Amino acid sequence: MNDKKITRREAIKKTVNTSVAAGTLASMPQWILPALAQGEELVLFTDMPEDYSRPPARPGAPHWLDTRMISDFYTDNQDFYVVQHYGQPEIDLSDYTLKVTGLVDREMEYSLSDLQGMNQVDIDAGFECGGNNTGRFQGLIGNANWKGVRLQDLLNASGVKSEGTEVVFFGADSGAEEIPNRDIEVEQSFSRSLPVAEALREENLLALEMNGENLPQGHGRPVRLLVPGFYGVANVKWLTQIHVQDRRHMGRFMGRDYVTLKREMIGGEERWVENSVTRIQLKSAVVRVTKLGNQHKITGFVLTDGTPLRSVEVKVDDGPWQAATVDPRSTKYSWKLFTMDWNPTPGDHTLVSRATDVNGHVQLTAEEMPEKASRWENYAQFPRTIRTS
């Protein structure tokens, strides 16, 4: 017997490498799913086009998962979803600096080697794009192990002044923004912010590694912010500056875009209310069904803002809600993969899942969702249709 110990990095790489590369997945017959038991088949959803496919991952391009292909706890770095708004800047790693500025006792500047030499911690965290939806069958999603430096350590080293209320994070990616009612454009960097108390959470990282490897280019090389429990837009990539200020940050992606506009009752009056897309809303979705002989297995995922789950349930047609089994590898901020065995009768069926957290909050149905005028935060129950033989 080989008693050689396997490091955490090796274990993670072994897990993610069991997936087939994204380009190969795209060319495989859709009824075959990698990493399944011998003879196990993918049962096609009837709510998806028979020829549904997504393009393979390409450098510099957006990317999303075919969620039917989720077969591992960790999403392969090549297949983790990618969204960017100003392109993917190439940063000279030898000349990289991260600045901490503003309302701090000591403004600081760090090279990449400085950050690599600091105390490193890791965390499992999964998240989705704030605009993830049924149109891509929930494909703007992923789960990974992230390793880096605690944001808290850098803020404490600089000393946040008492008048500092907001921490702004600037990326190296930038683009021209047209000014309304003016015939001019200005160059703006991608940026997001957190209240000081949120920024000082010990789980927030400046991530340098993803699944045991240096951060890939499409995911923010060499450094990205990771805010576990928040939508992907909060996790600023290609991070170059952390700035503490005494007012709310109103950059495009904080105050104008990634803003949910929904109808609410405010003090007895019906109002349209805006809020920045921040914490992940309680959500689950059925993403695949497989068949081995006459036995079927329903698989899906749950995302939360870190609030523990009470239960995940699946309903078939008009039957009762049935408890699903959650992957024991799930952690506070990871996605929670779930499965449920199913012995269907032949014919057409509707499947839907719902998650309930420890506070008794139940994932909403589409009818219960607040009326929205914007496309962000899509967390309603997601019914799927399927035909069994």
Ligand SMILES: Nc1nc2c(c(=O)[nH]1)N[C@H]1C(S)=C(S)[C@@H](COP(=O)(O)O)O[C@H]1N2
The other form holds:
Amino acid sequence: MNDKKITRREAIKKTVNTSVAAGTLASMPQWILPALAQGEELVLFTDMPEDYSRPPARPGAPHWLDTRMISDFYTDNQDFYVVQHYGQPEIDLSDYTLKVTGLVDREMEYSLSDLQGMNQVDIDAGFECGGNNTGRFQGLIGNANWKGVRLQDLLNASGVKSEGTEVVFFGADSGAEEIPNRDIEVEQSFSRSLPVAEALREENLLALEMNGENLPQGHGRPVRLLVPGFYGVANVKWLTQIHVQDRRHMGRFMGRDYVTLKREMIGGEERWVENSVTRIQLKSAVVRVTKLGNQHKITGFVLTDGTPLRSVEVKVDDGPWQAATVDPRSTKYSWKLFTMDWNPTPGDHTLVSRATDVNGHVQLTAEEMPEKASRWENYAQFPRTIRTS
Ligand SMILES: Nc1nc2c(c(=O)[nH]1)N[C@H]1C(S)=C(S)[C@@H](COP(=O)(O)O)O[C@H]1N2
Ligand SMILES: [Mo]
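Show the form predicted together with the named molecule, please, because up to now only the form predicted on its own has appeared in this conversation.
Up next: the whole complex, starting with the chain shown before.
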């Protein structure tokens, strides 16, 4: 990190995470505390520790949201979750280059200003880490407006040869990978791939900006891949090379890590099957409850792979599924926040949501889900417990 100074925001944030003194609440930035209307209060979930806290956002470190604080459509860049596996490489912007190599008619090299000079488009996209889970109350998630150059434009400028079947994306970050049954390690870059047809989707971006700012260091400065509708792992940060080849890419993050292992019926046979973590599975969760007087409001999110939603519903205790209202700002690839008004009796309650897409695909309960051995792709319904007064 080149900036060791602790800003006032960070200083305040550090305080918040050790102890939240009531008197300091008023002076906190809105992204630390839930945006509350006059007289509105946060109602605490009983499935979360009373003193639930998370480490402050620190340069270079992982970070996740306190999902009870989700109230804005766009996640603040300072609070958007951060995950990386080999640390965060520092890229010197003046000699940054992005190479396009392999099975193309013209190999190319772009500087940052070359990319900045190309046609820019923007898209709203929300995503979660493939490892997001109920233990962190779904905090490895965020939604932002991303702006940059269409991946399609670079691929077309180079001309993908007809033998090219797979596009590999390499980041500037690397780490030592142990070779099984050999006493050696090799240094490998973070990498992911897409089949050519998928890489050519017009919504894929080489993002230079996030919510109107240059891409922050923790989110891949200066350029990251954004594959809308895919889990976070697809969105290669600190992108330096795009390589077209005629075989599957078997890198760690395609072939060994971020691989889901679950029991499925395969042509009438029950088998354990692996799949690389790619498209976001239909998911929703209740994350926040507020009240104004006795008028309660339940808020949650939905993530999809871009397939339109038919409905999102909330069930209170053993009651019926009731339709929630989806935030009209939602777009195809953004997260979709939903709300439902609630007038509870005082006491303990269980709240759960489920999303259904236009194809009638319904988010299942944990019990209904196929048996899964790996920790990736957690999209079962998430029942929350809460006490109202
Ligand atoms: N270069 C690089 N890109 C990466 C990663 C990484 O380790 N290195 N981690 C991936 C994973 S697993 C996730 S969940 C997302 C997180 O993106 P964010 O930190 O901007 O939220 O980045 C992805 N892109
Ligand atoms: Mo991830």
